[in-house]
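A single chain, nothing else alongside it, follows as structure tokens in the form predicted alone.
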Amino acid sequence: MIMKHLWGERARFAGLLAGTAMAAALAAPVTAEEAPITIVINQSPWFPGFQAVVELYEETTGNTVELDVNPFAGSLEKQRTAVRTDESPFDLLIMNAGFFVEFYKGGFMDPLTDIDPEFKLSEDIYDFDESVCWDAAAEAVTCGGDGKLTAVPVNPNILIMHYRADLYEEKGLDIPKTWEELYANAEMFNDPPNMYGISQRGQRGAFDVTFDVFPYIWSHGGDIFKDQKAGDFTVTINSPETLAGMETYIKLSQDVGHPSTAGQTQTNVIQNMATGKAAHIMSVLAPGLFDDPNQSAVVGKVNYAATPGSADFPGATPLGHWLAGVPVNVPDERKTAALAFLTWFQTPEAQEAYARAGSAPVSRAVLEGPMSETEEFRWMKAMADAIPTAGLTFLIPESSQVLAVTELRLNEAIGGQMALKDALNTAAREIAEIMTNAGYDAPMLDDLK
């Protein structure tokens, strides 16, 4: 559906800006100069912050933006359809990290510097493992060589450890740096059904359980492929290292986790923390929810840290970030208007407003700035610590096919429908077949015994 902005929210958002240096500058709109644009976007925990910033853009500039808001899968399908029509109804696609290469490689996105040679990514904005750039000749995600700026990050959307700081203080516990330390801490608080030591997302979806197991498998040296950036598509989902990561996930789930982890969605996990039923979660950030007395029973009690690692590998988080790009099949006037919004969105003022509206900014200047020293924005330090460890999950347009396999087999392993080794071996064979049929050299490892 097409979702017009909730103009009644302006008074609330103006309050968020009160006391900031930009309040006066943003007080009155100027004459509209750009064509109206439409942005297709998913409904997510960070969406309200983005919506508020879009409203601020409209107030500040007089320009008009419509948001077409959909569930995750629905937004992706609308984007796929839009880029294949004669004229896209959407001027900006908000693309997820799991699927953006599909749009890059298909030639569907117009390099932003082709629209305007003067357009650039602000030096304060993270490039998120160079995912903002595409080298069409080399078919590579890179800002080097002939890579061109093709998108602007919209939201980091990485996994952060959330923990009950009040309980940690009571027990005199240190923030866990390894999974073993996390297990020990979670065990202290595990008292089902009153509280679970940890709540983990395990439900099958479009990019759900797969996304949430990456910190476990990467921090044990595992992965789905050996080295996508180097073009090595050896299937390693059934490697001993990936097995070790999944064993850690399942041990936490079975011993100190939710009894129905295989059925837990992201919403379930966040609600378990918000209602005081989880001592730890690994989740994308929703700090505004946890400190909202209308939605949370743990106001002021949740703190944040980067995800743990193992004895042999540091912690790492997958990039589930979102990128804004302009389709090729959009009229020039609307392309220019889309760039005007992206230019404004990168400013320190917009990024600070984005944070004040409850979403994580994509600017290191904000994440590492004065706001990070305040209680309200205590999550910023964890985000700034974790972003350098964040990596891209898929660099292939076949990601949705691979995810259909991993979502099913990982969920079956977590739920006990398949033995873990059998699930990983089965996934390896199915992924190798997908990749081979698509023309990749995708050798397999020997089966786990």
Given for the second form:
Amino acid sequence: MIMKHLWGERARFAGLLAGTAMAAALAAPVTAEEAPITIVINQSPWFPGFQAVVELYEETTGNTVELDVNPFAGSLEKQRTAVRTDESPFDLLIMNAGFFVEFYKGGFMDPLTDIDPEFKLSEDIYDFDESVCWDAAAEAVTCGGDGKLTAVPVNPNILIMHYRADLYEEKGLDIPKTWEELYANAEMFNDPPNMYGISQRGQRGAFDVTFDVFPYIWSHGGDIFKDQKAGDFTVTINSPETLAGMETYIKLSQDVGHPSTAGQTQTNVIQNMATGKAAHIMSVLAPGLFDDPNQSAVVGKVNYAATPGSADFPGATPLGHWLAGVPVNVPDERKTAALAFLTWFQTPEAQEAYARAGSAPVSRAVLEGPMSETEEFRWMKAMADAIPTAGLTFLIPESSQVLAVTELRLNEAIGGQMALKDALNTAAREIAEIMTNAGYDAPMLDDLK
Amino acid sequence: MKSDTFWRYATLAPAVILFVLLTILPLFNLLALSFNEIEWVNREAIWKWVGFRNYARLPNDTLFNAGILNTILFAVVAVAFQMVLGFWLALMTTRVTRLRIFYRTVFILPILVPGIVIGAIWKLMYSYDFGIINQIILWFGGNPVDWLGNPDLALMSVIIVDVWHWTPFCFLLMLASLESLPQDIFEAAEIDGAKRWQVLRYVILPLMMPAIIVTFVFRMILAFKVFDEIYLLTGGGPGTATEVISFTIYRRFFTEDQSGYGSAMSLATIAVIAALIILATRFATRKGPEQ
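Could you output the structure for the form predicted in complex with its partner chain, given that the previous block was the form predicted alone?
Time for the whole complex; same chain goes first.
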């Protein structure tokens, strides 16, 4: 009897052991097929979503990805240092739209199709004004001709108008399509310091205030250069059109905006919306944040739309998107591993997971698919509407020097330290000098009077 | 005797070699770079000789000019306040016997806080919408103040943070000096009927002058290198209101990737700081024999 009991116990124990072993085998991490890779990336509002997707990739594939996270300018500096050494410690660089040409033109990035001729950009993924391709011979950002696929976009990062849908409903307002309509709506809600009609970013940074004024100046027909794609570098920052765009920005900030617009960072602007102090903001998307009760006082109250335009020009947003590229100075094994990640990242599953984690995907199929019909992902429609209007801001490796000028002069104009026309004329002279010294033909317009 | 001389040089040599390798050589490298611009073509760094062009650009550089002026203003005002406050705190606490350790620990706390934390604390305190300072002003019925976004206030706001951060440093050095002064001189002054302000003016201050000068020079050197507070609080703005030279160099050298121009700017700044140190040292030497 005792023996029988012991055998029974043993059998049960053996069964338990076998079951545990089987469960453990099933739950065991997938064996890594690729070498570990390191990605250098900046800390942006969309970063948590990217981090979640990387974790999913690791769980799904067993491959290892290390993230080297930095502030915006710090990430750029690390990337420069990495590509200029014998062997880059980073296998994927997450490059910003404002600076990627510097890396392409310097010969630092390996065309992805040179690493693996079979590699391609999924048809579902946006090419963001062809910024994913580089024609080394023509020194041009183009997917036509000899342009080769050099990067995969990882985040759209464009400016979207965020507005308080609950207040709009209360007042029976329509979504503004022009700056005048936005002004009228913002005026209704403006009650400082309790609520600002609009909160705009105006602080100097690496690519801060300049990025945020593009929708205003483009929608008035202005720009910094006449036509970079066509190689016309006539400096137009002091054109009447650019002036009109900046006047619109400043009118909004002075009449219905935040009293400290010149000192507002992206974080401040997002905070103003999240705390219910702003009726409108123009910002890159951080939708997960506004619907998170732990971080937001306006859960379910924020809605999204493409940036307004003017009577003559439709709304347009600058591309501040991020591109993932593989440096030349990385061992082949790690290049292959980086491509494996980029291939996986483009799959619908990864893109949907990216959206669920609170960041905007780069897949047209996801942005326009069934998810966009749900309340949680209501921002997708605005994003899908805005991306076709989005354009590249700089196609020159000297962008960081030009940005130093525009960031200062635009900030001075917004803060009232310099008259707007003087600021634009001064910026034009300084930009022309930078461009001429760099060997471009960069004529100037007559000064604004 | 010869053996002594040999050993003197031999023991000094490692320090001299280290100094040359870590200080002199990089300075020469910086000097060489300042006459060039670097261009990257096909992953190759191409050095392009530009002569004195980088130096010639300096006087017309808005950020450089604002950076130098603001740095001098920042250093002079901040250090003056720190010296006076540090000295006053040292005087106040040197005779305190009760809770002596507690007071001293509290006074030196700011110096122990990492710069990044100081930036976060003060940025939040200065916040236009959510900062405690504006909340208090609102509570008293006033209007919120744009501490960091107003060009007329921004530099002063940063100076306040620096004074809060570095006064303990001055306090510590002054306190150490004050407590090492011989007590019999004070007793003699008391017997001679000297009043408190006379003791301060004719006994304490002259005796402490070497310590005051050393503290002043240390603080001026550190104040000229201010970076983290500006980086974290204002980013040099609004406009050029809080632009300081180390931040300008950082932007030109790293963010804008102008290594040649950034080097010229660095050397010009080193020259200004060196001049300041020489002046301060001469001043200290002149004061020396009076003690």
